[in-house]
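Next up: just one chain, as structure tokens, the form predicted alone.
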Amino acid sequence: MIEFEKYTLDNGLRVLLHKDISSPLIAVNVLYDVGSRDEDPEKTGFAHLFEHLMFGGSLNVPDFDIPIQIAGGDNNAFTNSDVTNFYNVLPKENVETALWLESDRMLQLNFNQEMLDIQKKVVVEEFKETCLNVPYGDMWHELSKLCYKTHPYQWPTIGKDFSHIEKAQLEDVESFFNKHYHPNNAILCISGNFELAHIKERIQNWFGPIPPGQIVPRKLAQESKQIEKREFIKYSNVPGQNFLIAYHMVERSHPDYYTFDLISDLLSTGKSSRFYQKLAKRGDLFNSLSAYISGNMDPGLFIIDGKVAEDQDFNLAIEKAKIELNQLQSELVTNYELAKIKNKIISLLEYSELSILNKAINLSHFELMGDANLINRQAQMYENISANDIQRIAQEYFTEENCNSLVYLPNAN
């Protein structure tokens, strides 16, 4: 059981505190309720750009890395379709350094043309290196626009095109910051070894004076139910055949999310998984075969990713992978296999909860979903999954009309 205290400052900042006296460290996590789904379709990649800009200096702090390093800590961040998350881990004696840094960049970033130009170049180069100059680098671009026709998940976090970042103006960036990066659109979670009264006093000192912003209700275009199969074959400079099959699934807060997650592990986690034992072990048809979920806040994707062995027929490979899905539809998973995969999932959950940083990040995400205490109910959610639940999900979602198939083939010599 992960015990925590939750309260809200007058400016709307939600605060979660989890005390762990076993650690000499403290994790300070700040989650902003903004991701690439909140971007203008003609100005994509802004949330990711801000992940970089937030390290470029603020009103009173010219550099974020140096103070954290002097305090004996480390910091980083990540952005996805739904959130932007900043985290710091440092000795408990120096927690105020992290509070100072996070509050100052929440108060006001250092907006200037020089810093924007520097970070634009960094992000554009990252786009080129990861999406254009490596095999399969544009896979998420192609899969996203194949699967989503109206929802902003139709572009990946890094953006549709690097020209959107190249064209970003200082006023665009400042407007995006003022809209999303304020206390009443954020969650602060602190996990580790602290004195409760003292940490509350310091949080109030650093974050309490920051004025709230205006919350603009999120009005995203919702995806219509897919009614026919979609396929796209792309010839590209890739070393081999690769396919992705994606099925629309439920949102992160839906109870069935856990069943989708369990199915992905049942199919491809470890050497006892169905994909490995039946298809990938011999290596004659597949070089690798995996299943995973996107885990989005809005309805996401269940994805099968297969690298096909040289000189093999990719159509046969896709057919073999789908046979395993069909078996989930027609046959109930045995009690033994279900218990085995549940034990593996729950063990990994319990292991991850040993980390103060994981706890801080997960508490923040569950709070954003509506209830931070969901962190304590995860194991039970997996435990409650039945063989009938797996069959029901397979029958309802793993259908041809809900299928999106993306295939990469090497350019002809």
The other form holds:
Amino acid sequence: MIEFEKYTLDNGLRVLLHKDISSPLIAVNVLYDVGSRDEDPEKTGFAHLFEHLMFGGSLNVPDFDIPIQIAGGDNNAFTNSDVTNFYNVLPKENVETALWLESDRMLQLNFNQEMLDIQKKVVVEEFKETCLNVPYGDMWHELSKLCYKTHPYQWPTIGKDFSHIEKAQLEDVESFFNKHYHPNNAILCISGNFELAHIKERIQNWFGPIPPGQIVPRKLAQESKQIEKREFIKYSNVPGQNFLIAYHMVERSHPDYYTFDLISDLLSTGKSSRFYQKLAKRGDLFNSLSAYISGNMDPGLFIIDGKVAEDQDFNLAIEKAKIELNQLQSELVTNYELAKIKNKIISLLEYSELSILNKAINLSHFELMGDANLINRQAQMYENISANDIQRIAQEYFTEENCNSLVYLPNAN
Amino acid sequence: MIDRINGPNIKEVSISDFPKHRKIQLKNGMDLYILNAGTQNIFKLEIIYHGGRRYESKSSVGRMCASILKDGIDGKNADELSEFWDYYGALINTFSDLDTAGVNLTSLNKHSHELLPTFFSMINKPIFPSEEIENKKKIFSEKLKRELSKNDVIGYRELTSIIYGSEHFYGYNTNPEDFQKITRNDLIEHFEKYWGANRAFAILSGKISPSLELEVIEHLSNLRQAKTIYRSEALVPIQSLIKKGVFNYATSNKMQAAIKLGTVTIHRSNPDYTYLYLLIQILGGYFGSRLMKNLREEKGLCYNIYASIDRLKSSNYLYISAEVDGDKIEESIKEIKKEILLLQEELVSEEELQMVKNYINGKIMAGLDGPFRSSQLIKSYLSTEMSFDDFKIFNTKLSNASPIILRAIAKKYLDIDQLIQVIVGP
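Please supply the corresponding structure for the form predicted together with its partner chain (the preceding block corresponds to the form predicted alone).
Next comes the full complex, and the chain you just saw is listed first.
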């Protein structure tokens, strides 16, 4: 049970406070409700570029790294399709430094051409390092494009193409900031070793005066139901045959989300999982085979990720993986197996609560979904899943019409 | 009122104490360290053996040996074991690094009674099933092949191999075909010689009840003995390892090049070590480091660049690592060298020094957040045979380090001519 206090400042900033005095540290997390799904299709990669710019200085703070480092802390951020999340972990004595930095960049970024030019170069390097320089690096580009035809999930967070980043102008950046970076579009969560009345007063002082902004409600083109199987084979400079099979699934806040997650664990978490036992263990057909969900706020993907062993027929490998999905449709999971997966999930939830930073990030995400207290109901959501739920989901979603298959084959062949 | 221009007053971060723990010497001579802390009803039991790569009879025997323990005991084959751990939501890991090898179990406290007997059977009487060994060889070999398509991985392997030599236990690399040469007997022999109470210590961390403690002590006291008695290992002499040169490796992966500049350096037991560590942090050990500021933030030459000291039991080496555009190699190396020279010629400012000291103190504090992290600190000290008192000495030296000391250290230990250059890519 994670206890927390929740309230909203007059400017609309949602605040979550979770006290944990067993740690000498405090985590300060700021989540902005903006991700790559909010980008213009011709200007992709902006949300992520912004994450970088947010470290380039704000109205009153020329350098973000120096103060946090003097305070003995550390900060970083991540961006995905749905959110941009900034976090700081520092010794409890110096929590206010993080409040100063986070509130100042929420107030006003310091836009300048030089900073933009540098960060554009850094992001382009990151693009090359993670998407072009590595085998399979463009796999997410290909998969997103294959699965989504109208929804902005059709491009990955890093952007469609690095030319979009190279073309970014100062005015684009300013307008992106003004559109999304406001207190009423953010969630502040602090967890760790603090005194409640004191931290509330400090939050009010630093964040209270920031004026709210105009937030245009999100209106994204939703993906229409896929009615036909899609397939794409790519020959590339890769060391082996890999594939991704993706099925459209439900949104993050849907009760069935937990069933999809449980199915992915049943198939591939741990060595007793079905994929490992039946297909991956011997290494003769697969080097590895796993299942996971993309976990998006809007309807995301249930993904089967296979690395096929050398000299094996990838079609056969895909067929074998699909047989496992078919089995979920035709046979009910036993009580024993269901209990095992639930035990496993509940243990993992407990392990994840060891870190104050994890707790702060998770609380913020659940609040974004509508209610931070969902964090305490997760275990129950998994407990409630029945064998029939699994069969129902498998029958409804793991169909050929809903299937997207992406295969990478080495060039030489 | 708040002062947005200057920000809040920053308080000096207090130096952390070494994590509170108890040490119990068991009747078989083995030491058990207990860290009782944390809020969740979870425990982690870790047993560390002096049985890593340096004791291998053939390449990767140590790693394979650690990994195969999970694959069978009397009465439970690999599948049944996996099923067993998964049923209780327990995490079980084996590891084998250059010096040590070991195994750990993480679980909810309420399952300890069911789990511990099986955990100890695994490290007392593993059965080394042939079929699983054959599988593992194939999987390890495939995995390695894939790893070898990364420029960064190749660069790291080549650097250590050049520093220590391709025959030395810190230097040799495993090739995908090496796994086939390993036999079941090699693994059994390695296990019998090195995996025993007389070459091990254990750490129990989490929310530890008296009954759990007793249960663990009982099991540990009956841990099997290894055939080879452990004696402390001598340090690898530095002088023989100092080399220079530029080594280029062309790969098909041409978009970016991996650059590694490195050399063997002083051991953790050397009185200058803390200062060198601090200096390397200033150069490239954190986000605002000299190298990051220059190559990433000012020139946009790379996305990531860092400098680090890898600490082994008998030797240390330092290196600078970056991935840059194929046509930016020369420029990047020039800038890296420029930053090193700057440290030798000019004094670090008091402000920068204080900042990095605070940063390191904060890092140390973060490493003590929660019982599992603290146990990793204890593990690292014991694995490299450092005394816990060295923690305090390190902290004291850190706070005493001055710009003049650091400049002298830069001259003494960062000789640009002695940096081996490994370039992998175009």
